[in-house]
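One chain comes next, on its own, written out as structure tokens in the form predicted on its own.
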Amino acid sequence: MAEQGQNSLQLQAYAKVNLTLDVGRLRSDGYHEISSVMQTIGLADTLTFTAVPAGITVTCTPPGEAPDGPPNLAYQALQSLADRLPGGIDLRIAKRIPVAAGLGGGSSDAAAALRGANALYGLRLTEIDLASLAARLGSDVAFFVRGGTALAQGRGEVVTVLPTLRPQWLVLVKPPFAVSTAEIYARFQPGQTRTWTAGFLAAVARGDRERMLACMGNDLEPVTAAAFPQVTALKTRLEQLGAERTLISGSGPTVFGVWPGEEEARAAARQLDGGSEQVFVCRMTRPGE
């Protein structure tokens, strides 16, 4: 959803969860092959773009939540378009998606930066053009150009649009610590993989929700849980509160549970409030939201 004025534009950059994550061999470029069903959710950062005479600036609030300037992936996204821009851009990012949480906040901001610059200056870049630029910025950025439900393969940059799933309500819990994706992948042992994705897609094709839930899985979860036992404790707590399925997203540490409806999800979240974790209730989103 976008709000636009004469010289400004506001976009929401949605987080994602991995409904499945199969991790394969280590590639020659240092990344692992993956096969993952990714899904955008209603937790979002707000990006405000303002046209300025020249230059690119990126600042985040609250301060310190994410880097300002060149280290920010959204800045790098805007810089990749610099030679096409007739003017500059001042970008303010109001962060709500936790960082280093397995939710893709930085990648989503970068994809939104590409879309925002395209709209603000009428560059007329197609979704394919934007996805090509996005793939050079990071593994998940291309997925966020469109969002919704998609199959990510390769190192994550090969994205195939999937039929929109019936929206599910989720409770997300982010523990009070960060996880290094690189460290989790470095500890991963390929011999322990499962083929979650194929089973999940087959269940979706049959409209079998029970089987779909059973096929939600993440090859990195045992690695993250071994390093951070709090992850297992959070999964157990969500299950006790009625989650139909629990999983970490990406390399974690965020744990999410699936609930049959909004009322049940919000009731469970109220039981979790007051601790040191961040708790969010949201539903799956469709492309264009």
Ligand code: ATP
Given for the second form:
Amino acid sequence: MAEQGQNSLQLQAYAKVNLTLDVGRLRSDGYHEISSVMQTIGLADTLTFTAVPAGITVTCTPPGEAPDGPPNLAYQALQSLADRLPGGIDLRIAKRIPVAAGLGGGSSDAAAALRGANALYGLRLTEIDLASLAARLGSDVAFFVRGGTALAQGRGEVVTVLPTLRPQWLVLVKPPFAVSTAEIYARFQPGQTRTWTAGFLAAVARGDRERMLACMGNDLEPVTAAAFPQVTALKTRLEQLGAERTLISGSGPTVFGVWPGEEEARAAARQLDGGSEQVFVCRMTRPGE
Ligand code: ATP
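In place of the form predicted on its own, the structure of the form predicted together with the ligand is requested.
Let's see the whole complex now, leading with the same chain.
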């Protein structure tokens, strides 16, 4: 966290990838039961908080990238703390995480908004307090309160901290269209379920990197790939460029590949320059980075 003075502070809100995503039964509340290893990565929005006499304002740049004001999940996060705030907050969000891309940008902004308000006004809320407020805002928000590596279960809000993984280098490719998570889940057929997560966790416990890579998988990938064939083409392209494993994140459409080191990842990303996709090179991040 970069303190900017008594009345203002700045926080990074990191994106995530799902290293595994098992989709289970449809629950009576309309959500599917999931089990997912989630990991924060070094692609982030920057949030600048300023204490103001009263009221909550949230503005995003570049304009139009994500909603300003009440529809913004970060606004809803600040609003959920309104009773405890001794003054108002002006929040500016510099968006870098592509929107509706499977990278959890809105949820990460919301978790950072809770942390930022807590720090700005010295509210003394613990990580547990923040996680319980976060879980009410959306399925992924609780994960982002701490970040790093974690297992998300239930509809995503039941978060178990996992030992931090050895950071891997990733190339992310976001095709020029958005995907609605709700639509992808609606197309998901029971019977398409695999159990990636248990195998992944066992491989991590044994320190078996090759097996860990083999166990990276996402039950939503075939559903998104059926709707958007570009996803399969992008996976093939990343494999040709040397990715050890490729996967969509969340419900997509972002595809990411794992590389053994930074140089190899950057070299692969250069080959992708000039296309219609957004390309990012980043590594996994640890909690508190
Ligand atoms: P999901 O959480 O459904 O998997 P995602 O992580 O792919 O989605 P987000 O970037 O969080 O996608 O955006 C999902 C929707 O949330 C967008 O359509 C956007 O209008 C809305 N939204 C609300 N607040 C934000 C925010 N701070 N940043 C980005 N999108 C936001």
